[in-house]
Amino acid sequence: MEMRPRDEYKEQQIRQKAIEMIVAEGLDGFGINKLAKAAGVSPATIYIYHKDKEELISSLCVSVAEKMMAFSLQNFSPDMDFADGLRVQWRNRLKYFIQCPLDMEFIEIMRYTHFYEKVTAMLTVNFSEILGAFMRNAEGKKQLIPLPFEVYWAVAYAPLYQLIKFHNQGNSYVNSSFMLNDKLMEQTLGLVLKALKP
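Can I get the structure for only this chain, the form predicted alone?
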C-alpha cells in the first residue's frame, strides 16, 4: 500500500484547528473524528501526521512552546544589561501574546496536564541555559539581587502576564474596559526593575 504524501498546508490547518478546538471545548471534548470534521479532512489524513490523539496533543504543546520561546528570545542576549534584557523579553512576550492569543490560551490549558511534561523538560534546558546565564550576568554586574529562579520568575514575569490577561479579557477586576499600552507596560516594568535591583 502506498503512503500518501505529507501536505504541509494541510498539516498546519489540522494543527491550528486542533488548538482552536481545545481552547474552545477543552481536552474532554476533543477527538480525532471531531477534529477531522472541523478541519475538513478524513480521520485517516490526521493519522498520516500523528500516531494518535495523545501524540498530536503532545506535539502541539511542544511546537507552541518552541514558537513562544523563539519569539521571546528575538534580539535578546544573556550578556545584555538587566533592564535592557528584561525590556526586550517583555516586549517580545507581549508581541507574541497579542499576535497569537490562541497559543497563550492553549498553553494555559496544557500547563495543568501531563502533556506539559515534555514542554517543561525542553524549557528547563533552554531557559536555564539562556535565562540562567542572563541572571548570573546581571547578578555579577550588580544589576539584580541574587534570588532563587522561581522567585525571580514570579517577580519578573507574572506582572506582565497578568496585564496581558486583562488586555485579552478587555477588562480587569475594577475597570469594565482595559487595554494594555506602552505607558502602562513601562510603568509596570519600572516597578519590577525597582523590586529586583540590589
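None of these values were measured; they are calculated from a predicted model. Between two forms, the rigid core is the largest collection of C-alphas that superpose within 1.5 Å. Residue numbers count along the first chain shown, from 1. Compared with the form predicted together with a further copy of the same chain:
- Comparing the forms between these two forms, the C-alpha position of residue 170 differs by 2 angstroms or more, with the core used for superposition.
- In a rigid-core overlay of the protein, residue 21 has its C-alpha displaced by under 2 Å between these two forms.
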Contents of the next structure:
2 protein chains.
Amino acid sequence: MEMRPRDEYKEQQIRQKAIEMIVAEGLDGFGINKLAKAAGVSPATIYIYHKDKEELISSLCVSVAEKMMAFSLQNFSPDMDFADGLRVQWRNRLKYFIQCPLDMEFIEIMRYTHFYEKVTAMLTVNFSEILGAFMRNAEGKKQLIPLPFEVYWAVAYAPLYQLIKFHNQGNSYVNSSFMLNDKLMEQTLGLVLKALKP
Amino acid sequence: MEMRPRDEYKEQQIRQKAIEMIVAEGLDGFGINKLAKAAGVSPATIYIYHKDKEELISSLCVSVAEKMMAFSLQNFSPDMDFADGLRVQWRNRLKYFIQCPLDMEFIEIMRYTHFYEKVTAMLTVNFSEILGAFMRNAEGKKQLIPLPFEVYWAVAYAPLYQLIKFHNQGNSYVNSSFMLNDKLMEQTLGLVLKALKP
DNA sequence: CAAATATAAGTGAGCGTTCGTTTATTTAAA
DNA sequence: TTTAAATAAACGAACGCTCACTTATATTTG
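Can you give me the structure for the form predicted together with a further copy of the same chain, which would complement the form predicted alone we have just seen?
Whole complex next, starting from this chain.
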C-alpha cells in the first residue's frame, strides 16, 4: 500500500523548457499553460512540483546561480597567486558559458527583475567570503593594487562578461559576427592584469 | 473648420509613466490598462498615439536610446587625445545616469528583450562610425594598443557600466550600500587607461 | 461678435482572448 | 486496495484592444 513515484523526467522537462522559453521570449512571453504544452505535461502537473509561477521562477534562479557558482570556483583557492587565480576564474566562467549558454542568458535576463534579489543574496555570501579573501590575499602579496571592492570587481570581471554578451548576441557594435575564443579571452585578461598589477 | 489640438501633456505622461512602470515592475508587470490609469487617461487614448503595445514600447526604446547617445557625444570628437576623449565619454555617461536614472535602468531591462534589436541597429550606426574612428585615431597616435574592437570596448567601457549597476542596485556583492561618485569613477578610469595605453 | 458647424481628441464600457490556478477524475505503482 | 501522481476541463481575473459616444477647439456663418 505505497504511493506512485514521481516521474523525475517530467520535472526536469518543466525546468529545462521554462529556461528555454524565458531565454527565447523573455519573462513576459513566458506562461504556465504554454510551458505545460512545451514540456508535454498538464498545467496542473506543474503545480505538483511548484506552489505557483513565482516560486517556479525563483527556484530556477537559485538552481542556475548555484550551478554557476560551483563552476566558477572549480580548481580555485583564495590563496592562489593573483594572475593564476584570476585566469582560473575567467576560464571557469568561459567554460560554463560554453557548456550552458542558456543558463548564462537566463541569469542576465533575471538580473533586472525582482527575482534577482534572491540570487544576489546567495551570491553575496559566497563571493564576499571567497573572492573577498582572494582580493585581500593578493593585496597582501603586493600582486594587486589596493582598491575598493567595487572598483576591483568592475575592472577584473566586467570586461569578460561584456565579451560574452557580444558573443551571445552574435555581434558587437561594429562586427556583424563576433565569436569569443581562448585567444581573445587571453588577450583581454592580459590587459586587465596590466591594469590591476602594481 | 479646424481640429481640436492634442494635449501634449497627456502623451508625455503616457511615455513617462510607462518607463516608470517598466523599471518598477518589469516588462511582465506592464499593461495598457494599468498604464492608462497611472497616466490619468483612457486606455483608448493610448491608441491615438500608438498603434499597439508593441509599437509603444519600441518607440520608448528608440527615443531613450537617442537621448542617451546625444548625451554620450557631448563635447566629444573622434580626434581628441585618447585619455581626454575617454574621460569625456565616461563623464557624459555618468552625467546621463545621474540626470536620467530611470532611462538607464529602462535600457538595461530592454537589453534582453526582442525590442533591443531596434536599439542596437540605431546605436551600431553611430557608435561604429564615431567611436570606431576615435579608436583608430588613438591607435595611429600611439596612444592606444592596437586591439580588436570588442576587446577594446570590453576593457574601455564595461567597468563603468558595472559601477553604475552596483550603484543602481544600491549594493555590490560585499557592500550593502554602494554609491558611485567622481572619485571612484576617476580611479577606475585610471586603471582602464593604464590597461589600454602602450 | 455670437452661434452654428466641422474635425479630431478623448473617453467609459465592454468585447473576445489569454492568463494563472483549481477541481474532479483517472492512472499507475506498491 | 491504497496512495499519490497526473491529467483534462474549466474557473475567475486580467489582458490588449475597440466601439459608440462626448468634449473641446478653430473656423465659418449670419
